[in-house]
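Just the one chain here, laid out as structure tokens, in the form predicted on its own.
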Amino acid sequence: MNESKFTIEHHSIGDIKCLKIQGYLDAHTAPQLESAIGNLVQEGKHKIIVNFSELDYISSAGLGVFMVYIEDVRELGGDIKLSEMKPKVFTVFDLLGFPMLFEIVENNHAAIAKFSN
């Protein structure tokens, strides 16, 4: 079934876990993205990017990974922050209050530019 198609490409800049996802995260692939979250969480990385540019579909499973490690991260000195979400995909987040929560920014440069600071 292609709409379950997801992948993570995962790349390290510096000491920042970049995470770029593909595809559809819903229900059914939102644990691989909550098993590699909490790798990097275990692994001691907590400057993490998830990068959105090829991700087509998010559903409120999806949206709870990004709630289960949030919290985790912040208080290990680190963050999540969300680049490149297409419209549609940003329109999930913004309904449901995301964007007071994590830094959505436009793109991986601006995100490193966020953790400099």
Second form
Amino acid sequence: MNESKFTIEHHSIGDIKCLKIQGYLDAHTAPQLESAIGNLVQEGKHKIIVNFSELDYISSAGLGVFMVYIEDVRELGGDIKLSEMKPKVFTVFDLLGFPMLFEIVENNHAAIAKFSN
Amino acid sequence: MSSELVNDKIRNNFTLFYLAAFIALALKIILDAIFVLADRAPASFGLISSSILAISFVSGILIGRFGQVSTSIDRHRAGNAGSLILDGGGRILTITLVGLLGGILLMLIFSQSSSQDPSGMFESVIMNLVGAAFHYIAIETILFIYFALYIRRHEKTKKFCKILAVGILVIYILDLLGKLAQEANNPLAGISAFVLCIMLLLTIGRTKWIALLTKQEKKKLVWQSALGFFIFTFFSVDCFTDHITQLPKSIDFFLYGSSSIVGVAMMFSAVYSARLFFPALVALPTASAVDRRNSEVSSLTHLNRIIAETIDFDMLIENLTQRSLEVSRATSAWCELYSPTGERSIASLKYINKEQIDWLYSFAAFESLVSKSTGTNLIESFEEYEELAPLASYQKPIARSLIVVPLYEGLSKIGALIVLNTQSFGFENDDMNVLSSFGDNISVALKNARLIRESISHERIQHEIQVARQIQNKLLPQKIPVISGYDIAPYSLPATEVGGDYYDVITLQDGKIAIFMGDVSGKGVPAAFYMAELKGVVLALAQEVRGARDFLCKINATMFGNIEKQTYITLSCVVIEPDSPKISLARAGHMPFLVKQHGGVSVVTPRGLGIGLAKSEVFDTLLEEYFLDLSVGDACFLFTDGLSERQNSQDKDFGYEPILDILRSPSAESAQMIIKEVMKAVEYHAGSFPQHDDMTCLAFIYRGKGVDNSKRNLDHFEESLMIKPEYDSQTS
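Right, and the form predicted in complex with its partner chain of this protein, after the form predicted on its own?
Next comes the full complex, and the chain you just saw is listed first.
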């Protein structure tokens, strides 16, 4: 219903790539994000932050996207860190147990700090 | 059927008239022969009876033919007057020519006497036959002109036809009177005939149909009308003047004084021929251009009809190629289509084969010519282009000139029509124009065909999804086992799309009952497949698990690595024991349990990951199991996010709170009641806002040891499975 209302902004912070996602992440828009992360991984960028500050909604299919590359990225010494989630979005991640699998941080600075450790 | 019967009847009546006519003719021939044999001039009564027989013959033929012609006029539309007149005229011409030559020949051989009357019986028979034949010819010509005029069906024309008939009769009577009065020259008949001819000329006003004839037909009309003019003129002059041939003698012998009538008929025909000759001659030089325009128009019309009707893409392309060849001066043509990746495929070809096309494309110049044409492109001669010249240098080249018509769908070029001519300057500009308009039309057609094809495939997919949904519904429990001490009610309301909601009530090896509520991530057919897989895994494990946590761990161990990385399943499991208040709960990433216990309600969220997200070591370590001790009347509510995330028009989720309120209220006395209240509340919340996700939920209540709810439950089960509750209509 809100398929057009999903956008991804790319930023670089040193060797860290930040994807700022906005709008609705559901079964229709999930492939966009999947290919965006896939491209970064192919380019050899393994330190990825996904910023959720402007994400309004995430569906089960949207959550699945983060599972696709996490293993590959970690094997290569990188990670996908999730930052600045709205409470409602966090609840969805939390119910599924994602905080036990991913580092979910308050903001990009925290994520960068974690990468540099 | 009835109209055929009527036609048959009419045809039979015509046959009767002909029969009567021929009997009259036979009688007349015999009668005249007898008079000649008796070697004396027939007495007046003999002459009269002979004349009556002749008139009977003429009338019979006239009425019979008139009837036939009238019915055929009714059947024909005025639109194709041209070809009808042409065909009819040709026939009349042939008959007249044969009659004329045959008659002259017969009269030359058999009639030596110069007197009006036959010298022998044999001559009398011949003269009668020839006379009858010419009356027939006269009738045919008159009727033909009548037909040619009448096809317009104007009031004026009808009036003239009547005048024509009366006029002919008047001429005959005048002529007859003149002859009876032994006047050598009777000007009256001639003058009347002349007047009628002028009228005829004026009446044949519309000759527009000549313009619509093809070049071939026009040529035919020119020589037909020219020949007709000479023959008819000769014959009418013969009849009116001092008889050049012996023919009028026979005509007069057959019916006294009738040569003038036949003459008038011939004069009419001559006038009519002359009237047609000039427009036909004038139209001749422009005929091929008109033909061409006509064929373009009809090709475009035809193509447009095909475009409107055809859903068969291949047939459309085939037709396009064929029509292009017909309408242009091409010697060969093909149509190629490009795939989204730019590969070329030949969709249809005429008078050229694939090897020849490949050969053409082996020239880079040709390749770039076709690929770079953005609009219709005419190459008049390959020899004028240095790069293309080699193509034309062969003894028998495939092409020396060509037209490329790119085919578009929207803005993207999806193919090209290429027509070739083996001659240099084989095409003209109007070939290019008409093919260009073909290109425009076909673009519309291609779009239509694609839309139709897509809608058909969409329909098929819809049907398959329907089947998938039916199968999926079969995977949900058709019957809930009766559990002593517990009251259980499930409810599932599917959305339009196939989803991955799952619930189940399974009896384990040790007699305990496992209640599942789950949801496969994503939607559609993949989700439905994983749900089916989950059901299989659950059934397979049912005989070896102990407890809710164990069950979920084993499901994850089985499924992790066997499903796609981005797919996971959230699943809650409650294990209960008949007649026991002790229950255990575990949650693999699913929605929390809503529990009413000891007078209070709570959201119970044991820790746990979704199934398929992590390997056993991680998953098992993180999965918690809660043990609860229920009191009589305590309840538990399981659901999928389709329920809690059911939105209304203000994008507000339904949430858990309304459900907790219902659990809290005293009205929640049975599992069925809880379900009903929850569904009522969610309907009230969402209003008419469309439902995007399956909504599935299940409630159970502990009734106390030994309380059998089987009877009560059975009343509700059938209606509770997949069926919308009956209070639907009240809440909106």
